[in-house]
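Just the one chain here, the form predicted on its own, laid out as structure tokens.
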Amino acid sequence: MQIHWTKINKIIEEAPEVKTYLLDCPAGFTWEEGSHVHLAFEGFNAGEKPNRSLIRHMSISTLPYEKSIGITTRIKEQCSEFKTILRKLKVGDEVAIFKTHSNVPLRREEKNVYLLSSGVGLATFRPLVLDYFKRADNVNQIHSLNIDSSKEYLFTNIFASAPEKRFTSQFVDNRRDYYLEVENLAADKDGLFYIVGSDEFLMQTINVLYEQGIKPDQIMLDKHEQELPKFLSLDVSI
């Protein structure tokens, strides 16, 4: 396993409690849309076993052509040891990255794509939308639906409806409106549904989709393959 030590080159305040950390791209490091990476801090591999409290699996919110590896995350006042350390980091500080992989690449199957996310989960979808804007081949259209009770919606410069690009974006601030919209979107029985958020959010959204007749192979989750049956079994419930 190759570990890259790289520096933070910029920190963006996206919204209250939400920051994007832009990291320098190490030589030869590349990724595709929907990728995640393991982010770690100094000392994570100092002992016989990795210190897992200093490592997190994080979505990459940028694409390689942007020349930085973007990590967008919410950091609340009360947070984990990992987020506490991350909050204190400054431009020029070093972090480690390793083991990048995409669980949710953009499926180009001549179908409509629906991106369903909660809060900062939208960061996972930012690269998919950018990739689609650069090359719309074999995708009919994309619709993004994001729920964020804070109403501090993210990336509104990108997640703005653009009919000429066959892209629509929708933000809601409560679950009732969100689930009603999911039911409406599920009227497309041939669509592809990407979901990013907490496990509870995934389960609830999948249940709504199943009730509307959507099949497991139409659903994409940012989970390792071995985890998918836990979420996509047809008797899924919370």
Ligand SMILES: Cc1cc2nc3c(=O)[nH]c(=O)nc-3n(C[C@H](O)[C@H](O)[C@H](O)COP(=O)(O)OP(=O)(O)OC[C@H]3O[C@@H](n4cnc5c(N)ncnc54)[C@H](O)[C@@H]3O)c2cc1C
Contents of the next structure:
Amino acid sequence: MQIHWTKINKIIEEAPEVKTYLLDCPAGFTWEEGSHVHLAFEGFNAGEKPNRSLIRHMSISTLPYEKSIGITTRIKEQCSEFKTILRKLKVGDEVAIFKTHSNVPLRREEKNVYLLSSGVGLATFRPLVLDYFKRADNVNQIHSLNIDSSKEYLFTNIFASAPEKRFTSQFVDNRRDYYLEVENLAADKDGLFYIVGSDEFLMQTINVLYEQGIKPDQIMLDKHEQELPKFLSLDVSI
Ligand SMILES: Cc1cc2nc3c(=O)[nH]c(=O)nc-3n(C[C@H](O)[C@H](O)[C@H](O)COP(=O)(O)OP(=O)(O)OC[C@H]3O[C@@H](n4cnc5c(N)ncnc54)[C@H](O)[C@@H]3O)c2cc1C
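Now that you have shown the form predicted on its own, what about the form predicted together with the named molecule?
Shown next: the complete complex, the earlier chain at its head.
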């Protein structure tokens, strides 16, 4: 396993509690849309076993052409040791990244794609949308639905409806509107539904989709293949 130590080159305040950390791209490091990395801090591998409180999975919210690795996260006042350290990091400080993989590449299957996310889950979808804007081949259209109770919606420059690009974006601030809208979107019995958020959010969204007749192979989750049955098995979700 190759560990890349790299520097923070910019910190963007996306919203009061949400920041994007832009990291220098190590030579030869590349990734595809929907990828995540393991992000870790100094000392994480100092002991016999890796110190898990210094490591988190994080989606990459940028694409390689942007020349930086973007990590977008919410840091609340009450937070973990990991986020407490992250909050204190400055431009020029070093972090480690390793084990890059995408569970949610854009499926180019001549279908409509629905991106359902909660809060900073939208960060996972930012590169999918950018990739689609660069090359719309074999994707009918994309619709994004994001729920954020803070109403501080993210990436609104990219997540703005653009009919000429066959892209629509919707933000809601409450669960009732969110689930009603998921029901509406599930009227498309042939669509592909990507979901990113907490495990509870995934389960509830999957239940609504199943009730509307959507099948497991139409659903994409940012989970390792081994974990998928836990979420997508019909016995568990209905
Ligand atoms: C494939 C994958 C991709 C991911 N991508 C992202 C991503 O792009 N961005 C992202 O942010 N996360 C992402 N995650 C989730 C990420 O790995 C973390 O699990 C998540 O950010 C929570 O971080 P944390 O455990 O450090 O807790 P925190 O975010 O610090 O805390 C979680 C909750 O617990 C509360 N809490 C924590 N500590 C305390 C305390 N001491 N007292 C009271 N309340 C407390 C917080 O207020 C918060 O509500 C991803 C996960 C996976 C598996």
